[in-house]
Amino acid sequence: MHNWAGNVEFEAARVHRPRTVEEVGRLVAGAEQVKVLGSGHSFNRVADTRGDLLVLDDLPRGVEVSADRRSVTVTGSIRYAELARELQARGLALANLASLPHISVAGSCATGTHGSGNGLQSLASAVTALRLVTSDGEPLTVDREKDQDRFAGSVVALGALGAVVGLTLAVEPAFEVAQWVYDDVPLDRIAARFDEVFGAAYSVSAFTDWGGDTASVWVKRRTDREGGAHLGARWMDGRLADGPRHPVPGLCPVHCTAQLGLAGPWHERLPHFRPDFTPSVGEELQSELLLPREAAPAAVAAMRGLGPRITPLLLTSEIRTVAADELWLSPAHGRDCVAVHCTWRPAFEAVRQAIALIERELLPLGARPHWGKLFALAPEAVGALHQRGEDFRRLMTELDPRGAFRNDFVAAAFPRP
C-alpha cells in the first residue's frame, strides 16, 4: 500500500478493514503496534506503522444531526465530500473546507489541515467531541465542554492517542459562495497590503511559482455576508480573469470548482477542486509552513529571493491565512497565521533540498510545519516548536500507556523523557 501521492510505501505487516467499532477494539487490543490510515493524503509517515494498519472505510457510514441543528456526529471513515453532500441536503454547512474535498475528516483534523480565510480556523477547530478506541480496545469520548483538561490535546493528535471512530462537528445553516480569480496581482502589492488583500473575502488564496513578480488571487465571497458582486474589473493592480483558471498554470480547469462569479453551495466553491475528479495533478509532493500573520511581508520577500532556486521544481505555491486556535499541536495554535504551501514536482531529493532552503529562511520568522506534509527539519525540532508538547507527551502516556499508537514518526517528534 502507498499514500495518495505515491511517495510513501507503507511498512505495515498487516492491513485490516474492520466493519464494526467492536472489531476495531479487538484489533487494537491485540496489536503490539497499530495505526489508522485515513484517505492517505499525508506526504510523510505520520500514519505508517510496522505493525497493524487499520483502514476504516468499511465502517458503517453515519451522519447524525443534533436536535438543535448546531452539530453533526459522523463516523471515523467519512470524507469531507461525502459529509458535505449530506449536510447540504439537510440545509447545513461546515464553516470551512480545505482545497481538496476528497480527504478524510478524522485524518485532516489529526494533522491540523486547514483552508484559507482571515476569520477561519483549522478544520480541527470544528470538532466538539471525539470518540476514540484506546490501546486497551475500549471506547473513550473526549468532549470539549466536559474534558477541558485533555480536549485541546486530543484533536490534532497525529493518531497517537487512539483510533478515531467518531467525531462531532459544529455546523451552521447552509450558505452560498461566489468565486472569482484575479490574474497578475503584483507580489509587491500583496506584501504591502496583505491584510487588505486577504480580508477582501470570506476565503482568499494567492498562487504563484515565485519565478515572476505576480500571483493569481482566488477570491471566494459568501453571498449572504459579502454580496454576489466581484471586487471590480481591476483590483490590487490585477485584472479579473476572463475564464476559469487552475492553480497550476497551463492545466485544464475542468477539475476546479466553478469560478466567474457563479454562486453555488458552500461545498462546491470553498475547495479549489471538485470531488468528482482526481484532485490537483496526482503525482506531486507537498510542503507547508505556517508563520505568524505579521511575518507575511517578510515571508513573501524571502520566497521571492529563493525563486531562482525553487521555481524549476514547483508546480505552484499557495499563500493562505488561518485564524488562531487553542489546539495544542495545531500549527496555528495561539496565533493568526499566514501559510506558505508548495506543490512540488515528484523529484524527492531535489525537493528535500529546496524545502531545507525554505525552512532556513522561514523558521527564524516563527514558522511551524504542517504535520501531514514534507519537512526537512528534524522531527524532534518540529515537536519542540509546539509550546504544549510536554503536555501532549503526558496525554499520550495517560491514554496510551503501552505506546501502541506511537509509531516512528511520533516517537521522533515527541521522544520519551
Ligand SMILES: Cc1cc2nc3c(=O)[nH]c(=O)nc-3n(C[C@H](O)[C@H](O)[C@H](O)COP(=O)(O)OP(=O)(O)OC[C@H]3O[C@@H](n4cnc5c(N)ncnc54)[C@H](O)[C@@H]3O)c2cc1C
Given for the second form:
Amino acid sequence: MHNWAGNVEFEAARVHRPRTVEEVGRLVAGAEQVKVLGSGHSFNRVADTRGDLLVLDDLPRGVEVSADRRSVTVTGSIRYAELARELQARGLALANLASLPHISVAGSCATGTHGSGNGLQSLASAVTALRLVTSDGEPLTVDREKDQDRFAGSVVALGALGAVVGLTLAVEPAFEVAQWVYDDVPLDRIAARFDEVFGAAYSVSAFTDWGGDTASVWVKRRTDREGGAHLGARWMDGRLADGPRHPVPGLCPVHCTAQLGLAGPWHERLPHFRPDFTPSVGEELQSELLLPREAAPAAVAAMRGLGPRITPLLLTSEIRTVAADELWLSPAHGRDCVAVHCTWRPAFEAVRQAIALIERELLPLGARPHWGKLFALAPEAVGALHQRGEDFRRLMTELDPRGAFRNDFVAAAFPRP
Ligand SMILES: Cc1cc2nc3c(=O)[nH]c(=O)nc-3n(C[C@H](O)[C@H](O)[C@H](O)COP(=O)(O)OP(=O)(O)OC[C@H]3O[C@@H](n4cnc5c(N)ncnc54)[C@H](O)[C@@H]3O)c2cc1C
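Previous: the form predicted alone; requested now: the form predicted together with this ligand:
Then the entire complex follows, led off by the chain already shown.
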C-alpha cells in the first residue's frame, strides 16, 4: 500500500477499515501504534505507522447543517469534492479550497493544507470543532469557543492526537467565481508589485518554472464582491490567455476547472483541478515553503537565482498567498504568508538536493515547510520552526500519554519533552 504519488510505501503491519466510531475506539485502544490515513496525498511519512493503519472511508457519511446555516458537521474522511457537492446543493460554500478537491478534509486540515488568497487562511481555519477518538479509545470533542488553547493545538496536528471522526466547519452562502489566466506576466512585475498582483482578486496564483522571466497568473474573482469582468486585455504587462491553460505548460487543460471568465460555482473554480480527472501530473513529487508575506520579493529573487539548477527538474512552481492563522502547527501561524510550491519530476535524489538548495535560500527568510510535502531539513529542525512546538509536545502527552499516535515522523519533529 502506498501514497498517491507512489514514493511512500506504508510500513503498517495491519490495515483496518472500521465501519463505526465504536469500532474505531476498539481498534485504537487495542493498538500499540496506530495512525489514520486520509486520502494518502501527502508526499512524506506523516501518515505512516509500523502498527495499525486505519482507513475511515467506511464510516457512515454525514453532512449536517446547523440550524443557523453557518456551520456543517461532517465525517472526517469525507473528501472536499463530495462535501462541496453536498454544500452547493444546500446553497452553501466553504471560503476556500486547495488546488485539488480529491483530498480528505481531516487529512488536509492535519497538515495545514491551503489554497491561495491574501485574505484566505489555511483550510484548517474553517474548523470550529473536532471529534476525536483518543488513544484510550474514548471520544473527545475539542471546540474553538470552549477549548480555545487546546483547540489551537488540535487542528493542524499531523494525526498525532487521535483519530478525527468528525469535524465542524464554518460555511457561508454559496457564491460564484470567474477565472482568467494572464500569460507572460514579468516576474519583475510580480516581485515589485506583489501585494497588488495577489490582491487583484479573491484568489490569485502564479505559475513559473523559474527558467524564464515570466509567470502565468491565475486570477479567480468572486462575482458577488468583485464583479464578473476581467482585469483588462493586458494586465501587469501580461496578456489575457486566448484559451484554457494547465499549470504545467503543454498538458491538456481538460483536467482543469473552467477558465476564460466563465462564472461558475465556487467549488468548480477555486481548485485548479477537476475532481473527475487526475490532478496535477500524477507522476511527480512536491515541496513547498511558506514565508512571511513581506519576504515575497526576496523569495522570488532567490528562486530566479536558482533557476539554472532547478528548472530542469521542475514540472511547474506555484506562488500563492495565505492569511495568518492562530493554529499552533500551521506554517501560516501568526503571519501572513507567501507560499512557494514546486511540482517536481519524479527523480527523488536529484529533487532532494534541489529542495535542499531552495531551503538554503528561503529558510533564512523565515520559511517553514508544508507538513504534507517533501523537505530536506531534518524533522526536528522543522519542529523547531514552530513557536508553539513545546505546547504541542505537552498536548500530545496529555491527549495520548502512551504515544500510540506518535509515528516516526512526529517523534522526530517533536521529540518527547
Ligand atoms: C496533486 C496534489 C496537489 C496538492 N495540492 C495542494 C494544495 O493546493 N495546497 C496544499 O496545501 N497542499 C496540497 N497538496 C498536499 C495535500 O493537501 C496534503 O498532503 C494533505 O494532507 C492531503 O490530505 P490527505 O487526506 O491525503 O492526508 P494524508 O496524506 O492521508 O494524511 C495526512 C495527515 O493527516 C492525518 N490524518 C488523515 N486523516 C485523519 C483522520 N481522520 N484522523 C486523524 N488524522 C488523520 C494522517 O495521519 C497524516 O498525519 C497536494 C497534494 C497532491 C498530491
